[in-house]
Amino acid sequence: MTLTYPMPEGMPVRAQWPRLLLACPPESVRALARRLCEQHAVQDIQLPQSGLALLKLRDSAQGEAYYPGEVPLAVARVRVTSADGTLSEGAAQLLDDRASLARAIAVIDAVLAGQLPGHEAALPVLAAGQARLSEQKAQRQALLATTRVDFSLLGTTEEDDDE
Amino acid sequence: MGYVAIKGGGRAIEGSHAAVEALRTAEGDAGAPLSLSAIEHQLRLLTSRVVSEGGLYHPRLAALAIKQMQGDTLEAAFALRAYRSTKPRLLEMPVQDTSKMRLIRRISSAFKDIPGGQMLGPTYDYALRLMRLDLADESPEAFRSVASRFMQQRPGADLPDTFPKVLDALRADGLLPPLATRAQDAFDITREPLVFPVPRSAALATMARAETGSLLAIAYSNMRGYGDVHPTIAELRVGYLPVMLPHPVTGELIEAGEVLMTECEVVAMYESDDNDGPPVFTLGYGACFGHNEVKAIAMAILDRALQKGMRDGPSNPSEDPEFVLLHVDGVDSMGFASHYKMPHYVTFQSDMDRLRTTQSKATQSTVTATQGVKA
C-alpha cells in the first residue's frame, strides 16, 4: 500500500517538488534518480512519454474558455518498493519534452513522498532548485522595481493630473 | 498534354538544400554557429513571434527553427507546426488562470493609478530609434557584465509576483458587465475546421496563432476608420503563466512549468445593457504566447470588432469573421503564395493554347470585317 508520511520541518511541500527539480540542472536530477533506482525496485505504472497538451485559458473580457496553443508535456508514473517492502507511488507532469527527465522526477517524487531510504539525498537538490528559483524571482522583480512609474512626480494639482 | 518526368529534378533539389546550407555557413573560418541559447535569449522577441505563430510554446525548438530557416519567421512557424503534428496529445488540461501570471511588465492607458502600480518592464516604447553603434563591436566581456550590473543596481523592493487585473476594478465600479463563466467548451482549431459561423473561442484561438503582420494589418484598417472600436488599453501585461496540472497520485494541483505570455484587454465604446440595466463599456481581449505586444493589442481590437460583426453583421472587413479568420494564418497564406512557385506547366500551356486560339479568331474576324468593308 502507498503511505503518506509527515514531511520534515522546512521541507518544501510536494506540490513544489517538480518545479524545484525542473529548476536544477537535468544531469543532477538524473544522477540522483539513478542512485535511487539502484537502491529500490522501480516499476513503471505509466510508461514515460512525451507529447503535447492544449493550453486552456479563460478570456477576461467575457469569461470564455479558449486554446491559445499547445505546450510540450512529458509524463511518467512509477511505483517504488524499498528493500523492506514499503511502497510509494510517484509521478511527474512537466512542460518539457524529455520523457526520461519526467521519469527521474517521478522516481524522486515517490521516494520523497514515502520517505524511503535515500530520500535525504534529494533535499540538497531541492534546496539547489529553490536557490535557482529565488535568483530567477529576484531578476524578474528587478525588471519591475527598476521600471515602476511614479506618477506623483507628474503634477502637483489635480488639474495637472487630468492632462 | 500530360505530365512528363524529367531527369535532373531530384539532383537539383538536393543541390538546392546544399546551396542553402552553404549560404548559412558562408562565413567559413571567420564564423561561429549560432547557439540555440543565443537565439532564444538575444533574439527573444523573434523567438516569441515563432512560438506564437507556430502555436507551440517551445522556445528552444523555436530557436532551432529560426536557425534552420535562417530567420524566416513564416518557415520557422511552419517547422514548429510540422513538429507538433508528429506528437501525441497526452491530456486535457484544466483552465489556467492568467491573473496568476508572474509579471515582468504591466501598463494601463486607461488609469495611471492602477492597483499595484504600473511597471514598464523591458520595452522599447520610450527608446529613441537611433542606431546603437556600440553594439556593432560589442566585446564578450562588456556583454557579460550588463545583466550582473543591472542586478547590482536594482532598487530594494519586495514586490508581489502577481497583481490584480485592472478589469476587476472597473467591474467593481459597475463600468463593465459582470464576468460570466461560460459553460460552452472551447473550439479546438487543431482538430476541427473553421465552418462559419464559428464560436468566439475559435476566433480567439485562430488569432492567438495568427501571423503578427496579418493581424496588425486588419486591426489597423479598423483603427484608421474602417471600423469603430476606438480602444483604450485597460491593461497590457507580460509575464510567466504557471501551468497547474493535477498530480496523478494526489490529485493536488502542481506547477508543471510556466509559459511566457502577453495579454491585453481593451475597453471600447459603451453600449446599452440588453436587460435594461445601465450602459457599460464593451471589451476586447487579446493574448498570445511569448512577448508580442503589438499582436496582443491587434487581437484585442479585432476581438471587439468581430463581436460586433457576429452580433449585428459586418459593416467592415475587420468585423467579418470569415474575412479575418481565414486570412490571418501565416502558414496558410505563406503556403498559398509559395505554391505559385510550383510547376504550373500544364495549366499555363492550356492558358497559352486558349490565348492563341482567341488571338487567331480575333485576327480572322478583323480580316473578315476588313474584307467586308472593302467589298
The other form holds:
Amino acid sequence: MTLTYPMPEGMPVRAQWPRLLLACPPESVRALARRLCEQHAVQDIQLPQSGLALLKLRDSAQGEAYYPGEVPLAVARVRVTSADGTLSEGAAQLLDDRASLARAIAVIDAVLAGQLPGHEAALPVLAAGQARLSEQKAQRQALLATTRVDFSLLGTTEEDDDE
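Rather than the form predicted together with its partner chain that you just supplied, could I have the structure of the form predicted on its own?
This part shows the chain on its own.
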C-alpha cells in the first residue's frame, strides 16, 4: 500500500531534495542511507548507473536541436518497504558520476516522501544542505557586489557631443 502524507511546515519541496543532499558531504549522505537501509527493505527498481549524457539544446534562431557536449549523469530508482508494509518509491538523477551517491539519495528520497520511520533523521541533513547553499549564494553575491561598476558618473561632463 502506497500512502502520501503532507510534508511538515517549512520543509523544502521534493524537487529540491537532491540538490540539498548534494550540498552535504557525500559520506554523511551515504551514512544516513545505510542507516535507513538497515531499518527498511530496499529494492532497486532501476540499478544505479553512471555515465555520460548528451546535453541537448535548442537553437534560438532556427529552433533546431543541437548537442554542445556531454555531462556526467548518475541515475537510481528504488522501492522502500517499511516493517509495517508501507511502500514508497524514490529516485535520483544527478549531474554527477557517483552511482552509489545517486542510490543513497534515492533511498533518502523514498523514505522522506513516504514519511517512513527514520525520515526525521534526514531533516537535519536537508537543513545543513540548505545552510551550505545559502552560504555559497551569499559569497557569490558578495563577490558580485565587489565587481559592480558605477556608470552614473560617466557622461556628466559639460562637453557633451550634441553637435
